[in-house]
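The chain below stands alone, shown as structure tokens; this is the form predicted alone.
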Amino acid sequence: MYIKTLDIANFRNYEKQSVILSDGLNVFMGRNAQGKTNLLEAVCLCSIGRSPRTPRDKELIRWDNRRARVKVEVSTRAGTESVDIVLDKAENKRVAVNSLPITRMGELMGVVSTVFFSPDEIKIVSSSPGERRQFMDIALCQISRAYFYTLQRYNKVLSQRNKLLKSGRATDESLEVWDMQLAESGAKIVKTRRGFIARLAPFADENHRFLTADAENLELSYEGVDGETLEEVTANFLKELKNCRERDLFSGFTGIGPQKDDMKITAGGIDVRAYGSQGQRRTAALSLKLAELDLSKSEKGDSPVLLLDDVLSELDKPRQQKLLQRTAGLQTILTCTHIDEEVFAGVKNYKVFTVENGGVTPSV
């Protein structure tokens, strides 16, 4: 999969700009706040439905505009999609893909597969395990869309669930009822995440061992509700979710669940999450972003497109060599304030975009 063309009208600094992409490795350089990063925003948009720099739609629209447009065309090996959002300060987004409007945020799942990774990525290693949850889930939806509807449910559920737990109504018999439909949800969620970090781990350690040139292994396993099937994981979640109801009627939410869940990462035998140094995190998530690319190929046949931004900066420079060589045969869109023409040496037929001041101009 690659991205022939990018389209935006009054989204952040830009006003319009149109750019056309090559299938290999896109540079788009420029002073600081000039706008590169808001290219990479737009196109993550249209992957997953939302910016992931804030979750507020209308902080995307220029600042004296009313509505905001981002329209990019695809090839994949079915032919040509298009996906075309337009935010409005008044109103909700409004989606079509291949033209048509959909009404379904599952819908847009897939259609431009992406993995997004900047300087901030690494709290999926070193913050709270909701970064480590979302990394997961925001790979997974863009795999399948029946695991989105099923973290969509989860959420409905878990939210009616605690909606009655602070109601201060909560029975035994009305908490069974909601138990049930969370257990059924949630074992789906656990063993779907489960299943994705035992596929993903293999991945991710020969990225990590080519980024360290073998000085480390990294090995990866999910924590939450144990079972190997999925009545087992449904039986056992039920089962926490009755211990825990005390606890849970006095807090006033479920204190058990996928919600809660995380992943653990080990490099070199050391859990990088609270131990590893900066620069063990910082690749360890890389090799994690890495991995999402790879696993992605592998079960869809196509390879999503690589957005990295201001990555190149965050790395020594035998480590820049290295990435830029792992991206050879990948649509790889690259933010950065210069090239160095030593790491940019073994890198055959890049394109380079100047970007200043809200303008985009290739080079000849």
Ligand SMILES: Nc1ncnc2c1ncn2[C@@H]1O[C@H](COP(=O)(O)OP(=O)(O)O)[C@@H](O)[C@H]1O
The other form holds:
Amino acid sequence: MYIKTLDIANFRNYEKQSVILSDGLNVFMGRNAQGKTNLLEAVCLCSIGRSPRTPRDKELIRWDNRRARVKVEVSTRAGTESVDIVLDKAENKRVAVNSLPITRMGELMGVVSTVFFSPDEIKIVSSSPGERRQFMDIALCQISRAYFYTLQRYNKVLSQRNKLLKSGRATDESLEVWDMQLAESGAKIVKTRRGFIARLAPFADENHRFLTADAENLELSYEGVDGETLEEVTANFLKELKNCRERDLFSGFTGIGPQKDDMKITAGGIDVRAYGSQGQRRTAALSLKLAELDLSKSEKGDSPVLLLDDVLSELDKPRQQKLLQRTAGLQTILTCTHIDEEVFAGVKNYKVFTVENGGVTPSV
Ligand SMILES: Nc1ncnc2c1ncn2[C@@H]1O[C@H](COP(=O)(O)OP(=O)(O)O)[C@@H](O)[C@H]1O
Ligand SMILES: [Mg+2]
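Can you now output the form predicted together with this ligand? The one shown was the form predicted alone.
Full complex below, order starting with the chain above.
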């Protein structure tokens, strides 16, 4: 799929801006703090319903304004679709898909599929397990709305169970009721994530070998409640909940389950989460994102839009060239401070925009 137009109003440092994109590589060039990342942020908002930079939507509204508006029009295999989002300082955000207001955020998932990568995404590899869970969840929600709803349900049950644990009024009977519900939706999450990692792994390995010129392989595995089938995972989860009950009652939190799980990432035989060099982790994070793109394309038949924020400056020249090679055949929106002719020499067609002080001008 590709984004045809992006229209924003009172979003970050933009008052009003309309951008017509090409279906190939789009390069947004400009000095620091001019509004390049803000554009990608607007696209992400329409894709996954939130900014990759902040969980607080209100920060996206232009200072001294009440409302921000973002509209994206995409061309997909199914035709043209649009997403329209209004952020209001005083009200909940409003989302419309194809001009019809939606009531559940799940309806937004997958309409505008994107894969976002920035230097900060190294956190997927180097930071806490929560970052890796978020990586899996954001990818999965775009592939499957059912997963989005299961996740919502699980989190609701989890917070109710935790509330009961903290209340001091929990009994074995009352906990058993929550454990059943928790295990039921939790097992679905574990099984879906484990399947996702298994299908992602070959793509991640392929991309990692490509980026490192075959110097290193990459292996992934899911770390969580054991079991292959849904029944097995449910049974194991229930057993572990029971084993941990004393501890949970003491801490007031549910200590096991998908909210604690992790993804193991092994590059060249070492666990890069703990022992990887900065460069290794950066490449592994990029391999994961490119793998997400490949997987999404193979499962949905339509490639997501690749968003690359300021990533060239972090890579050595051969990797910059390899990354640009990988963008062939898919829509990419890339931001940078300058264009290195040598790196871009191998790219057939690309459209350049200049970004300055909340304004975008296409180059001719
Ligand atoms: N809510 C906001 N209202 C107005 N300006 C904002 C808002 N949030 C950020 N900015 C401005 O946006 C600019 C940063 O934009 P950004 O896209 O991150 O820059 P870059 O081009 O370096 O990627 C800064 O000048 C910042 O002051
Ligand atoms: Mg930026």
